[in-house]
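The chain below stands alone and is given in structure tokens; this is the form predicted alone.
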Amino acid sequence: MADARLRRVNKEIADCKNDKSSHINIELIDNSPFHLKGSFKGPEDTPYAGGHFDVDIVIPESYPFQPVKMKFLTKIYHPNVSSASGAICLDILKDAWSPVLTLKSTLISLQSLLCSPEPNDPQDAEVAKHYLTSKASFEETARYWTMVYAGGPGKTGSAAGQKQDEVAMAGLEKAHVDQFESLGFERGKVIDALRRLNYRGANVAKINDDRVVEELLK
């Protein structure tokens, strides 16, 4: 069993090197065969275009009767990978897994799911809140991620400039961090309440200022 699964192993890894089109790239991690790095481009018109992702993926012993286990290192913006851990949810990975799969098409899977995000069954609640609220702030907050983590394109901020970026990480309006500021809030903390409460877009009209201040106050 175990030699069945490294050969298998060494024939995926093999058939990816010789697949030139697909540009999905696998490398072993301390020249171990069963856990992986891959690597792909952000796909073209989305917010992670011009970005390089790399998933850690490790090979069950039961592989491939029992799915691989894959994880973003790279941080990214999205409603189904943990802004934190860079956890995934994608039914492959799970359920729907099925022993056809190979590493190759499971990191395209991957990739796809970039170009269709999922938010009502999100691996990131916050994230998800977001792309329902505003999908146009959403895109500018996972392009800014994509520059900062990713290597995507557009200019790094100097260190004047570190209060916007992060504002515009957490993708919310700067004015709206500044309002509470004001009043005598620690700039981290308002960041963080604006967040939780996913104040964006039309919610905005509809959380009150006391409301905001409550949540500060906790």
Contents of the next structure:
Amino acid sequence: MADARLRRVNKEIADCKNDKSSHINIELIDNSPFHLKGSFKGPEDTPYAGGHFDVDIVIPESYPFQPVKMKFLTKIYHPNVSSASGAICLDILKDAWSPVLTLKSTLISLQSLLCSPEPNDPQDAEVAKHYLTSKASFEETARYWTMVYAGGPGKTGSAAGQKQDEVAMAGLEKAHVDQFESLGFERGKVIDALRRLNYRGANVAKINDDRVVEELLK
Amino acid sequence: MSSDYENSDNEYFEDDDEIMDEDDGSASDMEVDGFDNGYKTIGNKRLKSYEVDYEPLSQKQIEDTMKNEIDYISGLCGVDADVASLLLRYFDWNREKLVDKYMDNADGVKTNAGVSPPEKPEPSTASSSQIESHTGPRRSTRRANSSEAQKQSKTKAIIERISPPVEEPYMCPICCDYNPTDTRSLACEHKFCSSCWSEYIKNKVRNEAEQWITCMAEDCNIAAPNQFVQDVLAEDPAVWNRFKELLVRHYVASNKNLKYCPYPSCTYTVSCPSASSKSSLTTIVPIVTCGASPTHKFCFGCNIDDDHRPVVCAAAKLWLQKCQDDSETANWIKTNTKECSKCQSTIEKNGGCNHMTCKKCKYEFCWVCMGPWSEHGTAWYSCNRYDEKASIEARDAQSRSRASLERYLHYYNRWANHEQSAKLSVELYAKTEKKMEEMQMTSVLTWIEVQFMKKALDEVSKCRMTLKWTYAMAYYLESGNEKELFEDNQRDLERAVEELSELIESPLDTDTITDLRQKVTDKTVYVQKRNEIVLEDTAQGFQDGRWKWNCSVDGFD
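Switch from the form predicted alone to the form predicted in complex with its partner chain and print that structure.
Let us now look at the entire complex, which starts with that chain.
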């Protein structure tokens, strides 16, 4: 069966090269057809628009009878993708896998996952909470991450070389961070604590300052 | 299980035709509980109060029962055996639910269960045969039915092979092979090459332990019938056997009267209807042995891989949980911490002076005497007020809270001690073996006459197991007369076991060997009796509801 696996993967790579319409790109990492890098553009009308996302692809031994292993190489702010490791929570990469699915169709599914996040089945609980609390604030952060990490368009034009703003990165308000920093806490710690508490949108009113200080003292 | 019930059950399967001809409905009336398959239990053997009634069953026996179920559904619904098997598996072998839904909407059930594709005109051969089996003589046996189906599928396969799509060469979408030698498809007609099917099924069976194999196409829920799986796996009998085992496992898992033997690669099942309900587990400890080997002993009621008699599953589980959480931690807490004398928070002192301020209640006290710091005045860094009344009180409060920890450790240490001894028993067996050989050489005793040693050792290990769990039991028993009686029995057994242990391990003396033999034999009998008493009395107590717990135990009110 080993040659069938190779034949299939080679065909999939070739198909992807020939297909210009889907804008899905697959290339080899370290010359093995079983370790690939897929990439696609962030879908329009989403906070990911304009970004260029790389995905690490590992073809398992028993492919296509076992799902491919995929994770984001590009950092992305999305409820179903780990903001730290890039691990993806998507049913077709697990039990809903079918041998007829291909690398291309899977990457397209990933692309559409960016259009329709499922915060109720999250990979990254903090991001999902952010999404559910304030979608506008979440989108702003996601857009910012797209700009910083995925080369997306920034408000100020060129994103390259721009100093990363930790506060925007965490999807927080500068005023809130400044408020607690002025109490004498380290800025990094304040950002961490506020992120953990999901200090955003309507939640700000629900969390009193004592709770924040308690978290900061932990 | 009443005997007339069994009879009716057997009668039913034997005189299948008769009943079917009379009335379909009567069959389901008789079988109110779909899972009572009339397993006979060891009824004639007299059971002790701590033993349960159960029956070990081989894979073959379960397969036969499954076949009966399948035949029943096959006849009732007028489908072939493979379809009946799929339907039953889809409904987790709940026959009543299946019949209910099927009579309501046969096509809908078939679509949901992945037997036939939704709202697509059936290929003429298949549909005609179905109509035939509906209208034809209901009695048509399984054999005839399945051979018919086989013929049918064969002709279908042949048609496929001789007439490939003309326009473009067929390529298997899985392995990208053009014109594969052989292709197969399920009822949905999604065609794939046979070697891909084989790899796919092998992967499902081997790696995912899955008995429900659906079509490889995306979002296609059509399930592979057994015949299809068998055909595909024709060259892999090992995988096919594994698949059959998975079918049995699924059946067993769906039936609460049955449990699969947890020992690795064992294929036996145990039927124990008396322990099938959760409430029954408050009165019995269903330790069973599967038919494969007497060492395959396990509890039917829970996952503890130990003979945890006499204590019931819920309490045993509670105890193990506690041990896992607490034992090491508790030891550490005992040696390294003290409790705040005011709010009882546990405090570890890891440096600094003896002036402690409780983080929680802000109480200030002295670490040495546990008395309030205010009374220490200016005597910082040294405590000279050990005997003051306040500090005595504080130490009293502390010792009270320590007492519960001490109590737990008392039981835990004894429990662990017996467990440790049980672990060492392998060594002890080897040692005893040697001793027995020595005896045969130095004395007039024959091989058969020295077996008393092994017998004694067997008894000791068995009793250590009982003793071990009596400590878990005693920990949760409410103090009172009942508990005292329990502990008296426990003490008698423990003393006897230790004495016997000592006798077994005592050095051999040629002159007194007959004397020793007498002593050991007597003691073994005594120990055996004490063990019986503990087990029987405890089991009887559960049946009478005599035991009261000092905390809430799952299942007891």
